[in-house]
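In the form predicted on its own, a lone chain appears below as structure tokens.
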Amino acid sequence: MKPILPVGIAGIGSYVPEGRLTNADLEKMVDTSDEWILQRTGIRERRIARQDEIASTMGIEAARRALEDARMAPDEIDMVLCSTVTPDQPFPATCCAIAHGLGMNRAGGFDIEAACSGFVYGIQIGASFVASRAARNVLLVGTEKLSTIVDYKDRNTCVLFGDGAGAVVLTSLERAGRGEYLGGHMGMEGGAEDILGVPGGGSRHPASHETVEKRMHYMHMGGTRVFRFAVATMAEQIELAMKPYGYQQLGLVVPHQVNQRIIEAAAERVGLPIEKFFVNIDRYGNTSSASVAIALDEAYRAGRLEKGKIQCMVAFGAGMAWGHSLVRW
């Protein structure tokens, strides 16, 4: 049996709209104020895309700026993975017109559906492809089209999220020369359906004239039971990831970027100060598959992945699922 390959991240990118919605413009839409949004979310706008720009087109330019940024061709990716809840349809998966449209024609793939733990999902399976050499090269892209679940009528989770797409090039670490893939957990606990989801559309509740008038094609969201589970389970998981490293080794946390004083909290309860943790949730709002990818994209522009430490991904999301994935950059 081949040795198992080190794997690192050769190229990261990341595309948001141009389009903002901002907590002003909201208090024009539901009974809500810039005050009320900012002190419970952190969010002070979020992005949302045109309707000619779907799931598909904007993972392939964030696919595009990944792939520029690894020096790689798009005939050089053997699998493409796309993490999203809000694929362009049912099926056929998103991850094939995302290949389509970056001109691949002999690279395989599939989608997960993680919710906002897909992209962390997905740089664990994407690795363990190159680890095996499965696949030589893995194009992983996280995309969403939030706004179009969000139901604009309820200020609870109309002011959360938008739109936007990450991506990373996994390879050898020998090719990549960076990003070491360290490893990463999965988990999850069902029976959730209620806390976090979209309830209609699917086989349990099929597409009808009264899942439309029930507005059961949004998003709903159980709100407080939500908090408290982020909390402990992002802190749980930062707990775990780092434990066999030290913190002194730890270069950043980049977290899912679902809610500032959640974020806030899971710091206090590892005893790790905020710096530490790279948000940019006023800017983007929850961005769920596309958050943590975004994210990363962002911190390693600014220059924030230091070298020779350990940057923790950690995500949370509907299912509810869980996860981490390490890279030593």
Contents of the next structure:
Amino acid sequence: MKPILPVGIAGIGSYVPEGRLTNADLEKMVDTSDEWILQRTGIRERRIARQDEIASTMGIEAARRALEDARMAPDEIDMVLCSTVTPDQPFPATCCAIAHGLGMNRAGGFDIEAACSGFVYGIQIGASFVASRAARNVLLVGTEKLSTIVDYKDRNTCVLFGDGAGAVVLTSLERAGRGEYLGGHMGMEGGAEDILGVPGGGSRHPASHETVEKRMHYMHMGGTRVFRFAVATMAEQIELAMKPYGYQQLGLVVPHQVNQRIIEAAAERVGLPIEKFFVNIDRYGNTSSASVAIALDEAYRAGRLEKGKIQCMVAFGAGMAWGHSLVRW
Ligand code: UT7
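Return the structure block for the form predicted in complex with oxa(dethia)-CoA (UT7); the form predicted on its own was the one displayed.
Up next: the whole complex, starting with the chain shown before.
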């Protein structure tokens, strides 16, 4: 058997739409306040895509930036993975539109549906393809137009979510020259459809007048239950990930941008200072599949990925699914 090939991250990119939805805007839409949102979530504003911007078009922009950063031409990519819960349409997969938009004509690919954990799952999936030599260069995109499934009449959810996209290019460590993939973990516990999800429009409750009238095509969430699960899972995943290395090797934790309080509670639980966590939730809210990807790109471009140190990406969400991916920069 051929040896497993070491894998690296060759390029990182992201894209967020220009439109902003501030807490003051939300005060005019539902019974909420800037003070409540900021105190309970840490969010000040989120980006909202234009009508003509969809999951694939935002993903294409993020991918272009990642490819440019990797100094790689689109036709060198042989696998496109797209993580999203807001695909352009139920099928075909959104990765097809991304590949087409980038002018690729020989790449295979598929979509990953693991909600907020999708990008962290995607790094492990993409790295496995490269390591096994099933693909040479993998483009992974996390993209969401959550504003299309958020119910702007439900104050429990509408203050939390935003739109955006992020991408990475995975290739052999030799070619990438940085971002060595060290491994990761993927887990899930099913039977949680009532905790977090979109109940309508699938085979359980196909689209009908009734599902539309009951607003079943919007996201439904039991926020407090997600909160408890999120704190425990984020802490467990960081501990599991860093156990073989020790915290002295840790560069940054790049967590799913779920809630400032959840991130702070997890930091306290694992005994790490909050400065070790990259947080940009104040500007984007929770962007699900795109959240870790956008945070990784911002940390990278801000020079926060310390050379030689381990960057720990950690996520959890609907499913309930969770995971982490480790990269030595
Ligand atoms: O990627 C995973 C996706 N999930 C998430 O991102 C959600 C994770 N969960 C959370 O971030 C938090 O649980 C929330 C921010 C959703 C809620 O914060 P909380 O501190 O857990 O508040 P709570 O659910 O205990 O609600 C407290 C009160 C309730 O009123 P009553 O029943 O005590 O009278 C809510 O109705 O706050 C009320 N409330 C609001 N008030 C003003 C809920 N949303 C709002 C709002 N503005 N937007």
